[in-house]
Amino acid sequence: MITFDKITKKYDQHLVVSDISFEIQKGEMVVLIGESGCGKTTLLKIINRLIKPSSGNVYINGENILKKDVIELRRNIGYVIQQTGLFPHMTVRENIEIIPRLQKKKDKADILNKTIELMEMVGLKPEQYLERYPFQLSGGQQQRVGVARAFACDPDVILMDEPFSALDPITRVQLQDELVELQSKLKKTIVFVTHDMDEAVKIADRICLIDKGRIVQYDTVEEIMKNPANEFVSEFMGANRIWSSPEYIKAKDIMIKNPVCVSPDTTVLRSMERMRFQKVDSLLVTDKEKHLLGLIRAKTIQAKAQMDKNIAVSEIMQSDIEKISPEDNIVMILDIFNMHSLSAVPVVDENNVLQGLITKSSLLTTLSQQYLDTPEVM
């Protein structure tokens, strides 16, 4: 959708962005962040053409921005601000039908249809504010005025250049939920600068951290907080950010990838000498291809000792058992564990196959671990 390729923006011998070279997917919400400085809102203006680079260029489908008409470009994106830009002359219907009216083509009574579903959309009623100045607006309101004239013509691209950074903590909070909410039924392509990290991890599909005009890591959010690529990026996360967002913890990450495992066919007594063996009170059974069939607890064969111990594990063995999937995050987990009583529970795909198991011991050591990881207070 947007391509940066090889982009350095030079103001005389500062150099604010080089050699920057990325790709925003079609549909995507993607956080530009870093220190005050780092190039960011440069990038940001580059693809509007506020900024023209020093070289490299920039894409949109496939479209150098720098050989399009800049009328037509930036009608064809929307652009919010920190101070909103919204025309104090202008009541908020005028501010929002602005660009529309200019498309000569559009009917008015279709523009002021588009006006009001907008204004519901962003949650302003149309009867009680339409015809108010931005004067008589709260910041908030002002702000939601701006994120609704950058929807007003349907733009495929939406730039946010630090938009809720003025606001209040609480407004801010409800902007940046009602952002996520309108993106997720819209999936616009939305490019958003920040400098709060707690912000990013809200909001963004993907981040991309620069510094000094450089990107030091692109990649999604559940990455970035995993895995980061450097010591910077470690230490502008934050440490023990992850726990922070706990939907970010996923089964996949905190299982043990190679469980004990039986196949169906088993004897008892095998299954028995191998639990002794394992240091375990549990075996999975499984198919050839990992299909899980059930469950074999200890207890289950103590309760029957005087059984055949030549029976194969099929005929006793628990066959209704909590199952997880492998994007299961660790607040569904614990509810899951606290809610049947659970030691163990198996990790399965869509198809049933077995990809790992959680024991409520390598739960608490993962719960653990953002103790360990916090550094003594002297």
Given for the second form:
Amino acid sequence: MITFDKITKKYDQHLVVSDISFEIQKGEMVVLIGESGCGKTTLLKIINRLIKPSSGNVYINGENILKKDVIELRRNIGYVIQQTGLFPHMTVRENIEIIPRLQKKKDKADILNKTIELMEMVGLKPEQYLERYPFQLSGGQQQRVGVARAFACDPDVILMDEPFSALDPITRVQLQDELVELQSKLKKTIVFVTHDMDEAVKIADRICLIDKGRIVQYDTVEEIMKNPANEFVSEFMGANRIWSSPEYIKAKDIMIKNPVCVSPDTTVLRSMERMRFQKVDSLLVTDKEKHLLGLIRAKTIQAKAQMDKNIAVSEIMQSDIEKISPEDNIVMILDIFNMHSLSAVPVVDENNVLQGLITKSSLLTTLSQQYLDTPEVM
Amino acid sequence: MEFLTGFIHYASAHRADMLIRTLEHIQLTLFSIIVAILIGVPLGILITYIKALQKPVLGFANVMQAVPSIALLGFLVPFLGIGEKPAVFMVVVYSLLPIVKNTATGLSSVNADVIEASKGIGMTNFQILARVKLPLSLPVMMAGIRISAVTSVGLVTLAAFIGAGGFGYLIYSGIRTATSYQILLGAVPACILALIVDFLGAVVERIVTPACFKQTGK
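Next up, the form predicted in complex with the partner chain. The previous block was the form predicted alone.
First the chain shown before, then all remaining chains and molecules of the complex.
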């Protein structure tokens, strides 16, 4: 866990970082993002003391880093910068092994084994690339080596300063994917600086949006997208950002919260009146605790015109129906609608308690919003 | 043709003397250049870390280079006497500038990102100097040493003036006695030695150049 406590950095009278306090949880990937000159890189470099704060303290797992031995501190923090961070006169192997060799804690064979493991981890064939020089590698490969080097001392914390921004778009996306995968396995605490919102949305657990040396919003990706703190945030996110990441649109955001329900012992006749009155073509059948029991459609009743209209709906309702959970995203929901060609699907929580209803028309309303000039997406 | 055969006869008759002069010359040059490296490289490193020293040190080296070499020898004799001591002193003083300047230039032109990365991953200042900055600036430093070494070969010929020996001895005694063969016996090997030193310098430069720089020429 990294804790920033009232960190301020001034150059002469110019405030670069002003009174920033926040916490980065262990095992999370936090992206510091903002326009160039907003102080995000300064904040990052304060963590490994490449920049000394003018005032305030930073704690890693409760220890004040300003009081630790700076060399020891840095060796326990991985550091990846843009591709030029590799030593051009050293081979891939020498680049990765530089700190372990300087530390002399392990013997050479152990270090080599670790290096091979790291190379495999970042997707470089050791036998092919171990003895190559950085200039013999492509930009993407160089950055893979950079990432491998950062992991060489098994640090808990890794700092990444725009590591992928110099790469071509295809390689960049590839490395982002791999980083996300790596992180899901290794659960390191990663602080990642970028100015690219697409990148941030893709990889971050939390985004820390910085403007003019202050934190504007620090929250999960989902929260920032749905509840931007102010206009700056929504502008920075881009007005229709959420549509490029539809997996953040959840059932709970778009469902009708109070669908029309009836109790199982209501008569068919009463429920038909209910439908006519509420102008709906189906009713959800729930018990007193709102547990979903089934669904009854106007069509079903019409099809059985001859039946006794005084029997309870529980006898004719359809009980094996598709359900979705509040956390399902819009892509999954659309899938369910298409697969079963349904017109309405109830949303229930894990205890089968009814939360809401999604209908084709509510889906249409949601989806059409990206083309309409409405400030509130949901 | 006649002149050439005459010269060859003269040279073979005086080959013992020439051997002594060659050894003297090589010895003086080598010794001076080693002293110049031992002083110049640390000085060059020093002025990249203490920026305040940069101007005075480079200024001094510049001024020394501007002093005519014969005049400098003249200044030295009253203090250091005659012989090898003032000769080495002079050659060292003249060799310093290219070595100091190139060392400083080489060190300060190492990519700032590379240095920041080495700091960031936890290398000490000394480790950064020894493992990153020096290896990366070796080609530039070596170019300076090569220039100094070649000039030294020429400068050492002046040392004969104050009795230090070398090829200069043959040249000056040849001039005094108006013996063209003797002048050439000093001048020709001095030229050849300078070329050999330059060639060796090039070889060393090539060896110390990290692979990454060789690539850029492609």
